[in-house]
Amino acid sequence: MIHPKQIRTRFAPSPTGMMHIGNLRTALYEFLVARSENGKFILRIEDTDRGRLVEGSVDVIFRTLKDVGLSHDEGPDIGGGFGPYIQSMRKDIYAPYAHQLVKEGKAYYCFCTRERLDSLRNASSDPDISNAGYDRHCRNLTSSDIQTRIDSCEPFVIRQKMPLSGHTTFTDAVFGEITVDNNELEDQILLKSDGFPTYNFANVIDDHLMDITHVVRGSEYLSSTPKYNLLYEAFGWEIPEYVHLPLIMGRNEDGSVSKLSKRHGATGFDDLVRDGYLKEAIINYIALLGWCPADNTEIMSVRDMISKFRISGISKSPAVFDYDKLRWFNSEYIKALPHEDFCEMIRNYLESVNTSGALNTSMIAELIQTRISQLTEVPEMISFFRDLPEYSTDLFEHKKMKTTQQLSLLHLQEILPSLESLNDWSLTSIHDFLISYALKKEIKNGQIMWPIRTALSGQPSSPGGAVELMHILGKSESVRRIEKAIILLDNTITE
């Protein structure tokens, strides 16, 4: 198929709420199709379905694309030579094209009422009625009847005359050649009674007028592609290249898969960010939902994706959104963050535990940066620095460390006086002190490290061991917590 020299793709979302993962993947692939071939990526807002518009959604679209690094070359905010880029501002463009098709005998006025259409839809759900749906009731109205109805201001839509026999074939860059019987195609509405175009009609007109060469969208639109092509053919326009993307599925509790929905987990970009995922990790993972670079690279920046992207790498098979895999991606991105950036990213969390201002929050951040997969894990992981939780003395028992409650009590009681007299509270001094105690008592290091770590955190696991926690908490707080542990152990053992 011959296209203009420069590839032009468009992301044309409807402002109906959040940026869904599927929509974001479509935007990304359209961006990559264009950028990988030095083409243009266009943003167009499709707001002709007025009943579904959600206030603020356009801002969500702009912000999300900016956050993940998908810069557009033309759009409502920056203009371009093919505007306006908001469909509602293009309303007057579509009607002449629809009326042109009527004049050429390729479309017709339909005056069917909502009640009649509802009755047809109800009939379509009856298994005993075949070929139900719109029955082309107005397709062969006489010219005089049509004029009489128009003169009496009777509401109408404009429908395309679909072929009643034969078939329509098109080639998709991912799914190959696809053929659909024309008798399966209903006479689609082009122009609604309010003067606004339908989604399909507006898409075709706008894509043609904006010189779009590649239409990238989800495979759920495969069945409607013949409708698009029949419109292109009716106007005598060049048909763009289609790139249909595989479905994104979610894994159900029983192991089966179904189309990704909220029951599987967060499905919106903003929801994932609120769940503690980094924007760079999200877009990286989404890129691999149906596409794989030739060298099987996993961790990639958007710039890396541009250099590696090929349409031939897109798979036909549905992609399963694996939240565990996303967490792995996220943990890798968190580990790779410069320490200062990570500290700033979790600054509010760090400040919430450092109410006294005495804690070394930089060290806390350093301890947890390699231990988390989501930012939302941070508050619970570090909360013990602020408030020692209530805990069971069972935590002092550890088979691998060979510690028991009795041994823990003994060692904590013995080491406490020396800790209280330790003047140098540096990491090196604390470490050397605890190691020398283990050597003197001829015990394994873990038999003193574990009880102290448990006493300081009150948790089965913690970021950092005894040495790090003692250093961060400081001498006074460390002694206080160890004293509390001694009392708890003593009370439990003597009961």
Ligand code: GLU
Second form
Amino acid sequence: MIHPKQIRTRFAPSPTGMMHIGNLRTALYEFLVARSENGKFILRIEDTDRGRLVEGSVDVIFRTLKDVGLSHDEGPDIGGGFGPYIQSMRKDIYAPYAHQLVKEGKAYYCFCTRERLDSLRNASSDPDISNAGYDRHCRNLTSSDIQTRIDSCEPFVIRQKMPLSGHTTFTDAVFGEITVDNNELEDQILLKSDGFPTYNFANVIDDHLMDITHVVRGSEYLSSTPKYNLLYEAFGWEIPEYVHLPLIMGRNEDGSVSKLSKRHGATGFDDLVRDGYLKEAIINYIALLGWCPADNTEIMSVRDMISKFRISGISKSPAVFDYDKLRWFNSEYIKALPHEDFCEMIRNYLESVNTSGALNTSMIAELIQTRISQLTEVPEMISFFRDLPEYSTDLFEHKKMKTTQQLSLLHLQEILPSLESLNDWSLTSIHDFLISYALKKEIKNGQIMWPIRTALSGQPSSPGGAVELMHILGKSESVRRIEKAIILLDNTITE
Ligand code: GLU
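Switch from the form predicted on its own to the form predicted in complex with this ligand and give that structure.
Expanding to the full complex; the earlier chain stays at the top.
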């Protein structure tokens, strides 16, 4: 369907802490809905719930969007024709709308105290009390009663007057037609006693005033949408298109799934970055949590996503956040990095193993770039270059390589003197030297390569084999480690 107006979407986060994966996915889809149709993407900060604000989180929002390449066209930092874009700065805008609804009989003042509401909430397990929560106690107060209470400065909120019968139906672009009975809808608060609007009220007013055409948000808002639509209708405003996104689940140990939470793994963007995932890989993986392009492409830049995005590709089935799949995406992104960029990314790690300054760190980086899935694997993978770990001589036993501890000892002892006199320490020279040794002794290459690789790394596996490790470590360190292996093997065998 061609939308007659220019598409305008908004990402409307509440600054309450980290950027959760679900929020970032919402931002991305809002961005894609707009950008794929040459529309506008707006950033609006929803900070009316003053108790939940966390200092610094607005900066986290700006930084994250920038890091993953979701640039907004209007927002608190860059302005636009529909500002201000921070709800607390719009505080005076909302009250007149709430009062207008009161005047028109579509909303009412409520003076119920917190204690009364709390006791209602406690009793709400009673099946006879519908509209879980509020019992519409103040819905029919007389105007003189209301006036007296306002005059005596009794605090009040303004509540929406829900129809007591009938039903409300709307069509969501992902979930299809949804119908709810109006008597299930609570007379929700629109304006709080501190004069701030609730989220439920402010989002409708702002989406209307900011000319938002498509509201994209998590499916947890599906059940509230009829209330919003009743507000749009009460004001006589056009209802935006709704695009609700599927839940994001995590896999439990027993194989079942439940709403993604910390016990499944990192759930915040910064936490994932800290766990060694590249920003490009994270946003790519997140894009596929509920959306799939028609051609099933998996690896996509945000630019690719824009050209492939269609709302019809969004699924309503819950998406399972699969950390293994994210690791796969990450390894693909790491492999595709230009060598210099990868070196720069892991520079601190490389420097920490190169205490002598003599190691060929560029080659270390080259060896590990194709072998890791997370940057956090790097320190452990390369630490042996700095310190040879304690290891068991069992590592010298290798069936496929046809080596044993005895054979390893024999060949390490035999090769050492000529290795010490090898002057050309280039990769080719080391390689040819080892191969010619195997040839001369009529053994398999692995029968000399494996003992040397093991002696140099002290690990069951290492990035690079004997030739690369010898080259990187240099002659004297290689000789030192082989001598150590000879002593260890000798001691074990003669024990
Ligand atoms: N401020 C709401 C939140 O952070 C926004 C929901 C919406 O997109 O309307 O969940």
